[in-house]
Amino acid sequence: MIEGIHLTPIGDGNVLLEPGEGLDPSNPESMVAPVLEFLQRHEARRLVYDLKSIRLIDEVYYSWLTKLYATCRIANVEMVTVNMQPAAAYALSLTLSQSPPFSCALDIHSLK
């Protein structure tokens, strides 16, 4: 069990990550290793990060996402975010100077 994160294998090497109330994006180091262990234990090929409950992606949250992405990449696991709220996407686009390193999809059903 990882504080603030719910991980669920959803088949075909996919694992769904749903952030919860207890997620503290300011301390990514405490969460990255347990997530990586879960992914390796379930032989994941893709981490699907559900952002539907995240209303704002600020610099701290974006840093958490990029650190998790880097960890996934090291483990040869693709990371895709889904269900990003329009307001969060707009606010994020105003702060970024380049595209995010991770993939973004409209929703989980649009993934191939």
Given for the second form:
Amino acid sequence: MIEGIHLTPIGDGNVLLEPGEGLDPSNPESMVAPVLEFLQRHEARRLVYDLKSIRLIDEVYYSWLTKLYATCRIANVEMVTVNMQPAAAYALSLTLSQSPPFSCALDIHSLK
Amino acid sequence: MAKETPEQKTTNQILIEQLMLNVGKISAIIEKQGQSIFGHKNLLSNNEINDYSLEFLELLTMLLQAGARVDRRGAEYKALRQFFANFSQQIQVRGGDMDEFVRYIHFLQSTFLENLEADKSVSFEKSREILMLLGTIFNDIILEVFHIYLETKEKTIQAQQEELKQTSTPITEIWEGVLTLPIIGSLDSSRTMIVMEKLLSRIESDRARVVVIDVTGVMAIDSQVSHHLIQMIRATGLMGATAILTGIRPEIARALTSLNIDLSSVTTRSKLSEGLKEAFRQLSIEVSRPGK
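If the one shown is the form predicted on its own, what is the structure of the form predicted in complex with its partner chain?
Below is the whole assembly, all chains and molecules, this chain first.
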């Protein structure tokens, strides 16, 4: 059990990550190792990060996402964000100078 | 009780008397002139002109009766101002000009002055006071009407600009999962915000997977506009959709190169039709003629 994060294996090597209220993006170090451990235990090939409940992605949150992506990459796990909200996408596009390293998909159904 | 001489009467009393004694003549002149100013363009019907003339005389009499000095905060003055505000708005709505209205107000003023000139019993001193009083009232009215005119014009321009912003970027679902966004005119920060907001909401509601952004209608591009375009494409990507940029004119391509704008990560096609083909290809959609 990782505080603020809910992980669910959803088949075909996919693991769904649903962030909760208790997630502290300013402290990624405490979360990345348990997430990676879960992914390896379930032989995951892809981490699907559900952003449905995230209204705003600021620099701190984005930094957490990129750190998680970097960790997944080391373990050869693809990371895809889904359900990014229009307002969050808009705000994030204003601060980014390049495209994010992780993939983005509309929703879980559009994942191949 | 001894009868008051013109010198003992106040300016307002003299004007009121003039109005009362010559109301028929004054209103006839005002109506005639009103018809020549507003009637020839069918801005007002004869009945409307007559009604306005009578109402004006009534309101002016009430204002003069209210006190020796014109009280701008008084109900009578406000009523007269409101009358002219409504009058001018009606003229404007019906396509009339400000010139016509100002001409009418000047004419009202001169009608009173001509009437005053004909009255030999009024001294030069009183005539001067009356002239000043009328000047103050009518100048204030002209200023007020002009202010309303500008305000109405500004509102109309703003509404038209807003409408243009909304209609100049119609986002259309051309196929299931494919949106087209033709951009016409220039992209500034405020317009980009509106377009982006609309586009991202449509991606979410229509579950769009490809967006074809067509810039054939964009005449000029600078670093700010290209920055806005790249932002839009990036936001589309963050939502999980792909953006295809089409219709980049040669002069715009040249401008982008000279501005060192890198579009290498953006899928581009020459024409909207090519962009649509690419969108269909990405979604594995095949469009063919019947029988082929």
